[in-house]
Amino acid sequence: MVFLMINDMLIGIAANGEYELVYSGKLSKENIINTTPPALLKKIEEFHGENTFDDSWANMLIHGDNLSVLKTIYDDQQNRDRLMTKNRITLIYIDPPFATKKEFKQQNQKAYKDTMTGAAFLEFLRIRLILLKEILADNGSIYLHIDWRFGHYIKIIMDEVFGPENFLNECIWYYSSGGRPETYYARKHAALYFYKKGKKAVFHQHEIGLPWGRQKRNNMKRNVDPDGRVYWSINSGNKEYTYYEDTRLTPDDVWDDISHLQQKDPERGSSGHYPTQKPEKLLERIIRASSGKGDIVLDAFAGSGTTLAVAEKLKRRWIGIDTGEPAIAAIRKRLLSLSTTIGTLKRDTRTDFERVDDFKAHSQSTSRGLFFIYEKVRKGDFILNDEFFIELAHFIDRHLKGDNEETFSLIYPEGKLKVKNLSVRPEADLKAGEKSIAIGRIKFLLSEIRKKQEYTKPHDLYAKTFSIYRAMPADKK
């Protein structure tokens, strides 16, 4: 075997092409399975709601070391399967520490330490990956979320544990938030290593497919079938490929359509601003693709509970494990106030100008000027009444030369026009102005600044059916 030294680790390459990452403290699979102690799961709280399953299953939130909990699940699957997980955990998603050498806080309280690095960090993940593979269903898959620091090493370890032939994708989640360094390129992505366990894994392409749409691609031709449906076609070799506008295509492995959570994003509020929280839209894609309703989704580094929240909303069964007290408290709070919406509630971020239906027309019209009257009128400190328009018209008339009719644009907050005596008439024929007021030779084209749309919070789901457990050493009663 040939060894390549990288940092303090070796990559061993055998004559047959097999390779292995070699480092101090690396245990055999047999050693890990035989010597890892299981945990005793003590139920400390349970909640009953209407989102129950046909059997006696209740979702599980477990507070404790995930290694001992995973061993408990493994042992249970080898015996009586009392936890009802054998060959039913279809999807595992983990977002472990990234070896950042940082300590993360939640509301001035320590959330978790991410100070382990080097060979110790790799073995920390590897022993958990071995047990995760063992408890995964035969048609299951795993997504491991990691960044640039140790991703290249983790990829080798996942090849070892799951087999390089079971590697499916390195999905790149690209986001644009954060700072911009001046001495190197901005690091704006994380990787998700996607592996299956066996020959075939659950993958619901129809659940995550994106519509083809009306966009022309490459040298395709636009056609219309006898039913009037538009489709695109192209000949490649002896085969014709046809795509209708509503054909749903599997997303690429670069995900640039899911935003990173901002610090003040409303989605963070449900979990108490937990650090390193991931957006629900990210987990929605993964859970929809790689599990079905009723399947078990497991997250061994549950953190803010995003995986569990989305799994709940998509009617999956779930198991979440975390060693941190702040994480368990945040998840508990989040699950008990869960709404039906996945992701951040939509907010109206349009500017004042964007909420004027014909603002561009006002700007390009032949009017002599534009009055944009907003803040004081909105607050009620200034009233758009008869006296205002008469005084403004007389002022303009005194300062304009000639006797020709002159037109001015005037934009104001919706519902704030308080004219009683002047004639206000609709201006359907004008490019700018929904209404108009004429005073002598001065004519005002009027348009409203629409109010921001109020998006009401969806009706909350009923109380969830789940139990909270504390993982204790198995020798304690």
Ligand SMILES: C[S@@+](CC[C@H](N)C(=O)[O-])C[C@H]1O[C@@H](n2cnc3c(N)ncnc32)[C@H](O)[C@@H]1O
The other form holds:
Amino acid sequence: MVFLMINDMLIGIAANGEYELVYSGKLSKENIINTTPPALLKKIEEFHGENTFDDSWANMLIHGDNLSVLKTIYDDQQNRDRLMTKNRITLIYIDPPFATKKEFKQQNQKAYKDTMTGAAFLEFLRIRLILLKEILADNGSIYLHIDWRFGHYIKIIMDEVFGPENFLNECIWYYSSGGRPETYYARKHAALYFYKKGKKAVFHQHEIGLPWGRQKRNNMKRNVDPDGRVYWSINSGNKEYTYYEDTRLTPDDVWDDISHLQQKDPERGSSGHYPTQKPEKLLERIIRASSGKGDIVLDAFAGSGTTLAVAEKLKRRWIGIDTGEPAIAAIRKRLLSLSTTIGTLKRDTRTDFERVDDFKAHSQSTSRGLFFIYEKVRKGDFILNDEFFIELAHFIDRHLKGDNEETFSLIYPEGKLKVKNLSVRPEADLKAGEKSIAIGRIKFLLSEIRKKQEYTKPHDLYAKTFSIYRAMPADKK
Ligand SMILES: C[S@@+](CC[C@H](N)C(=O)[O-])C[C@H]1O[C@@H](n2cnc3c(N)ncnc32)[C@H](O)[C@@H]1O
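After the form predicted on its own, can we look at the form predicted in complex with the ligand?
To see the whole picture, the full complex is given below, headed by that same chain.
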């Protein structure tokens, strides 16, 4: 074996061409599994809402070192599966300390320390990754969130633990907030290493597809089909390729469309301003893509509970673990006042009759805002039919300068869209901002207002069915 020395770690290249990261104190997998003591999980609080699931499952928030808790879950899966996790943890997201050598504060109080570094830090993560892999469902996957300090070493460790053949992506989350140095390039990204456990992993492309977009593409020709749908086409190698504007494409592995939470971002208020809190939109993409409704999502470094909050909103089961008291307090508070909408702070306390699903996203969409909440439509005195849309589109077309395409938002009461001949796309998808009608260059982005009543069932609204556990050393009862 040949060794390369970097910091206090060695990269060993074995004679057979395989390689391995070598450092002092690296334990064998058998050693980790056989000698890690499990914890006793003592329930200290439980909240009962209307259960989203038709079994006895309650989400779990566990206060303790994740190593012993993961071992408890592992042992339980090997035995009676009383925790009901065997082959059901489809997604693991972890955002561990990054070896920043900092102490993080939450409103001037200590939140957590991130002072471990070097080989000790690597081994800290590796032993946890080994257990995480064991408890992951066969069709499951893991995302590990890390930055420039240790990312490359962790990639090698993950190749060792999960197998290089199970590597799927190094997703780059690019954000532009923060200061800029003058002697080197600004460090503005984190990496998410995405691995599957086995041959196939859950990946719901249709849940995360991004609109193909309306921008003009080089050398492409804009066309409108007989239904008024816009598409772009290009000829290459005697073949014509067409792309409909409403086609949904799998996002790239560089994510530059999700911004970092600012110090005063309202989303942070939900956790009492927990440091290193990640945006809900980031977790939304991950959870939608890599888990299904009812699957278990696990975050072993839960922090302010972003993963748990989004999992709850998307009707996944969840398990969150954190060793810090401030984190558990922040999560508890956050879960007890969740909003329905991803990326917003407060639950909806409006007393009026109606609300819009994902109103924020809709109002921030690229479309110009023509919000149409029409009392008469609701009462049935006015009809949103083909004629209405055609007349409105022609009216706008006449008065709007230039010949660019333009999109307008339109909000309408549930069940009141009476269009027969125009094509509404995508037909079955009622998610806000995802239904549209295009007439020539004018496109209407439609949001349905559903009756507030529909949202007031506790399980539709906020996390009320979860238990908080304290992880105790197994010898103390
Ligand atoms: C970077 S933060 C996670 C932030 C989180 N993703 C969010 O959006 O708020 C890392 C968290 O790991 C927790 N932590 C560190 N070591 C741990 C351990 N051994 N077991 C469980 N949690 C741990 C810290 O208390 C801290 O809350």
